[in-house]
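Coming up is one lone chain in structure tokens, specifically the form predicted alone.
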Amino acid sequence: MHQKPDGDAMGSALGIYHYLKALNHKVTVISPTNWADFLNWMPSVEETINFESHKEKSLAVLANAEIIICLDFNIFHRTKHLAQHLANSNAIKVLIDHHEQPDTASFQFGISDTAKSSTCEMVYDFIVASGGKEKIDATIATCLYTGVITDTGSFRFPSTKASVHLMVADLKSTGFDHSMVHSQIYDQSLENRLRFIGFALLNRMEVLYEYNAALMYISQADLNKYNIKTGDTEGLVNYLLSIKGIRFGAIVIDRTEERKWSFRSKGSFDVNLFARMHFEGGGHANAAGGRSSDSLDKTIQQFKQIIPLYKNQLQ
């Protein structure tokens, strides 16, 4: 899975993980980093490998490997310093996403389609295709249910197809508890994060009325007073589209190592392609990332003098 694994890249590994090994197969899931502590819960989660923490035990795995799934993203160096590990391995490479723009050599089978909601509506397919419909228990339900709920925003954004509520009901029936799922994902959060949360709402974030668009920005300082941890931005970006009239809503937070940047829109605006030609990113038409080596300050003026060239694209 990518670096930072979100519900979608954990659930899609863990889903077709329990499916293999239901087919007996020897499997291994490996995150390129650490994840979200809202994650913990799953099942399996404990049988991860962290490849930053355990960087020889990942390597042994991936020299024995005779298959590696790929799974939430479609080129290598998502995955942060696994990446050329992945490259230099002579195991089968599987790829199974929905993000645009796939380095399709690097993969021998698979595919990255972009009208699926998520990965694991993609991993159901799999399973569905293969004949393996009848292994979808409880636990398989799980992990696929908490990728389709945190990729489609709990079913409202446009990629909520029919065929997302077909995959759910089919899920419902293996009698598994989705009022659960939604309790671990999203009630969960400690009192510091909500504190940060109307931190940032009230002097972190800047409207810009006459572009439809709104930009937050988090600094290290911010991060470290709230004790923020892996996960705990998460979904923060979506609250500047809940602004009446806002079409563009654009988070950027200072990593030690970089500055990452997270986009989201409505209707036709794409953030994919903002983010791929301005920010070394992209993603889907209305839900992007890139990052920026520059200083926080930097690539917030950077943002600034960019988006007036879209002022008439955001109208």
Ligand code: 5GP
The other form holds:
Amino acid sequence: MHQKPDGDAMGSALGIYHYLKALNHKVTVISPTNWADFLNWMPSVEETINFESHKEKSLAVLANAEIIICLDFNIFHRTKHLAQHLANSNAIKVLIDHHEQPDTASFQFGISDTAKSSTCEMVYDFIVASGGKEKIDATIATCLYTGVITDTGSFRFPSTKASVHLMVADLKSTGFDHSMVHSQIYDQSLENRLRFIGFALLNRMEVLYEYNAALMYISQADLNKYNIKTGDTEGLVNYLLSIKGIRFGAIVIDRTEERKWSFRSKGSFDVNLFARMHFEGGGHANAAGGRSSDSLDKTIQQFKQIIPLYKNQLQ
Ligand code: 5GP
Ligand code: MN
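Right, the form predicted alone is done; let's see the coordinates for the form predicted in complex with this ligand.
What follows is the entire complex, opening with the chain shown before.
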């Protein structure tokens, strides 16, 4: 899975883990980095190895792997320091992903489909297509459902096709508790996180009405003041798109090693293209990310200089 895995990355990995275990395969899930606390309830998440904190263990697993299934990313550099080890591995690499611009040459087999709501939906398709539908139990359903709701904004985004609802109907027939999943993901904030969101909306948001865009920026001091951890900033960018008329939301967070951008859009404005063009990033047409090694002030200035170029597209 990609670094700082989200619900879809962790859900697809654990979903396929439980499925392959049911077929008596020996399976290990490796995350390139740590992950958000709000994923820590997931079935067998405690078995997942964090490469950054357990490097030798991870490398031993990689060295013995016959097959490496790469989920929710399509180019090795999305796995940060794991990338060089994936590139050097002789194992068969299988791609299952829904992002734009797959680096297909790096994988021997795979499915890349940008029309899919989530990698979890693709794992479901894979299980069904390989004749394993009856193996989908409440545990697998719980994992796959997690990625579907996090990647579709709980069924809001246009990627939510009829196939998604049909799949969920099928998952639900396993008896898994979908309310529990929503509650675990969305209703476990600590007070400091809500105070932080209030602070950010009040003091760190600029609405650029001229461009139907909104910008938010978070400094390291802000993160420290509110004791903000991995995952606590998830979803913040969506507030920008909830403003009437706003079609493009951008947030930049000053992580120690880089300034990390998240871009979201509604309609035809292609943030994957925007992220690739200006901020060394990528993703999907309506949800993408990027980075900058400039200071926070500088990258904000850069954004403000670029945005007038898109005035027509944003109107
Ligand atoms: P987020 O803003 O939630 O971090 O990411 C939005 C989407 O863009 C996710 O599907 C994520 O995997 C992808 N993404 C985020 N950052 C990058 C990046 O730097 N490069 C690429 N290619 N995709 C990214
Ligand atoms: Mn995904």
